[in-house]
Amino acid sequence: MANVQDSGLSMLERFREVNRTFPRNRELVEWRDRGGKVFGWLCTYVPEEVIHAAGVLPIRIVGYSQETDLDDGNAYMYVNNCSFSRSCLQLGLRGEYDFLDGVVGGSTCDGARRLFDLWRQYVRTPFHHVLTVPRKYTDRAHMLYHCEVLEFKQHLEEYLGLKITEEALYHSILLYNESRELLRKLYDLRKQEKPPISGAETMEVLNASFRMPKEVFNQWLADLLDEASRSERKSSGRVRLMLVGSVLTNADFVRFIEDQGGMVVTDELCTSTRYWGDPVVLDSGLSLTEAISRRYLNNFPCARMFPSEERFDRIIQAALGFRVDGVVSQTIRYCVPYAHDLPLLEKRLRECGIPMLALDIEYGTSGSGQIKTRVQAFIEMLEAKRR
């Protein structure tokens, strides 16, 4: 069984409290009490810097933190839409996101697009906007996405009755780049033979990052990094694992894998590495909006992007850099992009000598007897392979 030696990291409690009390966490309540607006975003291809530069707090819309019945979500979406989309919609329909002043989505997959349409029609958040997101990295694709970002910026300015200045955009870029660099340092700690922080604890930090002002989050994360770097605390496990696949926000699922003896040291998820992976490059001679749009389109790719080799290459690079023994893929049922490229990814990993375990799950699951048996068998196989 994986375990963490020595006392806990006290700074982690700050992030846990945010997650426990969301959306009534103190940081969000104080923001709203000061008259601040809050917008929810549905996809990592939504440029947060533009929202932040408008003086609005961007937070991520996610579903339930555990697997549950989705009666309301199922009433409006076919059950062959992924349970993440249905879970988000159910929370919206039940008023859990009534505090939002706006919602911003991306046309990244059918489930996400239908979620936005239904949210606009039935949840009726005051402001709504969806960005068209190309599937390629060509010059024409970059031109299209930049136009989408400019249109979004203009729509936001018209709705709020203000001008998003270059100075405000520049400040927001620096702030979000700082957050990305701090998260990179957190992941670098996990390259150690016995990291001071576990995969489940890292996900708790990431979840909190979506639910509070980045100014506060960055300071808290800097404090956590300082505490972790000085700590004698050590994670241990029988094998080192990388987690890939569909959207995942349930830290208990990661903890479930680690309880079987796997040490999750890195990942490829839109709620983790693909969220913070690349900075906005400011020294490229591009305008600020062009720099932002290039960052979002060129960031660590989602499975929807084409060609797939860029994503596969990055996964393999991370797997080698973090010295993983194997990869665990978790695909939410009916998550078409990740189910589609799973055989191709498995083939690429096999060519590099990296075994993969593919799990078919529902969003919010914390594990089951069948998953436990498969994870345990996978870990035993990796141990035998390493001998």
The other form holds:
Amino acid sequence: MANVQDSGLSMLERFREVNRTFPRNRELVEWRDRGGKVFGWLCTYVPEEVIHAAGVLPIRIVGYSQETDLDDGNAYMYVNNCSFSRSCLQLGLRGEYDFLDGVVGGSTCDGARRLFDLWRQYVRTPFHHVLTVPRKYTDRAHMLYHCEVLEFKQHLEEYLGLKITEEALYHSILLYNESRELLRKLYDLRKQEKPPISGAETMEVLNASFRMPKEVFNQWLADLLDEASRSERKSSGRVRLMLVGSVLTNADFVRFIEDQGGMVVTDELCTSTRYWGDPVVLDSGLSLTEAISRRYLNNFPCARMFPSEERFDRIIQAALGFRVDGVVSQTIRYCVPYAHDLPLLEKRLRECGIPMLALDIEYGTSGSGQIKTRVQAFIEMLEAKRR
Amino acid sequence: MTSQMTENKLSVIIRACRLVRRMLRADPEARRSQLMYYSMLEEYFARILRAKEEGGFLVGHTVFFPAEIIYAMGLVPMHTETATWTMALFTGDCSDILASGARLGMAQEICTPHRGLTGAFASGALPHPDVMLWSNMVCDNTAKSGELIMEVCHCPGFLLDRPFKRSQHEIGYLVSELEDMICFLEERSGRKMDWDKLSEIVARMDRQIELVRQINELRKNVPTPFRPQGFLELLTVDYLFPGQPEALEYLETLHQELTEAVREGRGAVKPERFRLMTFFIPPMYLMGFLDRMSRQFGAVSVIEPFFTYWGEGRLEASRPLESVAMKSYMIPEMRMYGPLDERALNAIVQCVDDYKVDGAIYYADVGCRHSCATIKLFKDILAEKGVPTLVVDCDVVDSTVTPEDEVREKLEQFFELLEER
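Can I get the form predicted together with its partner chain as well, since the one above is the form predicted alone?
Every chain and every other molecule in the complex is listed next, the one we just looked at coming first.
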């Protein structure tokens, strides 16, 4: 509840409970008790709707959201791979994801690719599939990715011994689109001068979003939106910030930034905006699988995509839309796609008059002394600029 | 200042090649193929240096890029990663270009061949290409390197988006990407693709692969006839001269020399004590030292499953573009950088048996996340076959990462271990 005044939002506690007890959260346990299968996905380019339409619960594989030792992850993956992939592998090796019936990855970045390889060799989840994800947005890239989605769908059908019907797919698209729309509304609240919900709280909601059935999540989120819009809560942050960069699930890191006087009002993270960003567009004359594949390839891009200008443009568009004073970039060490983009992104932001603070962190890290000093100095600079 | 530095760095490489050739000529045991190799290397970099003044169109390209197309269009290729590590090989110190990369804001996590490369362009240590081509065939560093280079060199560029797997629709996509790239090159260079020439190059590349396979067959012999670190020559020839007449001449000469050596029972090291499998690339600045160590201990690399061990498959001159696409999946390194399936892992096991491997050396380049992420996996596979693995932490370009003494100590201990077994 960093720098957000007023009493708490009671609905937030439900999301927190999901995160606190994952993977033994009630919603997941009940699903499995009913005989439901659960598949883990490793990257936002994996089309969840296809998994859901097969009657399987898709959840996101993430690592420890807090700082922890990564002995197994380091031993199997070496320290020069990003701490997110090592943290995920660590959990896998320790049996924390033993309940998974399948794992689905994409050829998205080195960390994700190697995590998938090692997961298959050492964690041995029964079903595994990796999708080739093009790096371009050309028509042929879209055709390729559509083929990949179809191949994945077929693989699922063969493995599960069922047919994914058009009706099921349509239903799943509607469900996931509803979720995206609700999350958009949550973000819209943060456009307010004094948002009723903080960046850290939003991240807690998002973390829960990929750890439970969307049917339940959507209902809870609708209730939260209702509660938040009626609430008198107001953020007391002094400057408006946008968070960009590597994968992040540690709400405490966001809370730490907000504790220094920042208001994280939007972001460009694969665990938040890039996760829910764009809907699957129906009624465009495309088949359902094609509509899905187009959405995933055209979605708010990861740094892996080319040209990077597409990502930069959308970051700037969001920064302007949310009236941010500055951008905080956090790059997990050895997250090379984002590291490569930094010099070019900084230049683009500078041209738009938006200052950027670049932080090197480890996945799961909270604000250490040095980070604190830098964040404080950045916020002070933004405040001075405002005056 | 800029042009002076450019001349200096390339000139250093060229002068070093000349020096090595002079030394080899004076060495009665030197093989003709070695002389040819350094002559090729010298000419490759001299061509880059001359490109601007001779009206050549200089094309920078990343590792494993299908340079066959560049050659077929009569353009001048510049293999960027090889340029960086050749600088490291011949100068021993890349601190200036690494510092230049850092000044651009390039993070430490970006591997030194790429940090050094962009730094070299920024400082003028390498000539700016007329166009930059890069791909996602290896890792995020290659896939992400192009845009900053375009910015630094003020040149246009093209990303070749190569699909991860090799289904028919993926190969089709790659062919279409190659077609787009040819259009891009034609537009920018004003030169037309010579399809007959590409077919000839593909036919020669097919022969080139076949020759490497035959050379590897000869390396199975005990004692093995090929020099301890000789595989780096095979690698460089493959990278810089795909389907080029000089590459065939070199490989045919080498094959002949090795055939003779086998017939006469001559080994590369005397006596041959340890037959090694090598993973990844040794630090360039330690090459001379590693060669001496190998000879001192009778240790020789007999196979490199992910560098020289070509898989099955042939290239067809009648389908040049499809063959270039297929080759990208046949390249030995792609077994490691592509989906790490059973086929890739079985290649390691097969190599242990076929090449009578005693031990493996894994050069764990701190900047290479892909190769480091498989250390344990490969080590486990080798352990099941009773083959120990030595992991040498290093950096292929940055000489400050691993001192020579540390590597010496590790190698000595490893050879002792092998001896005891």
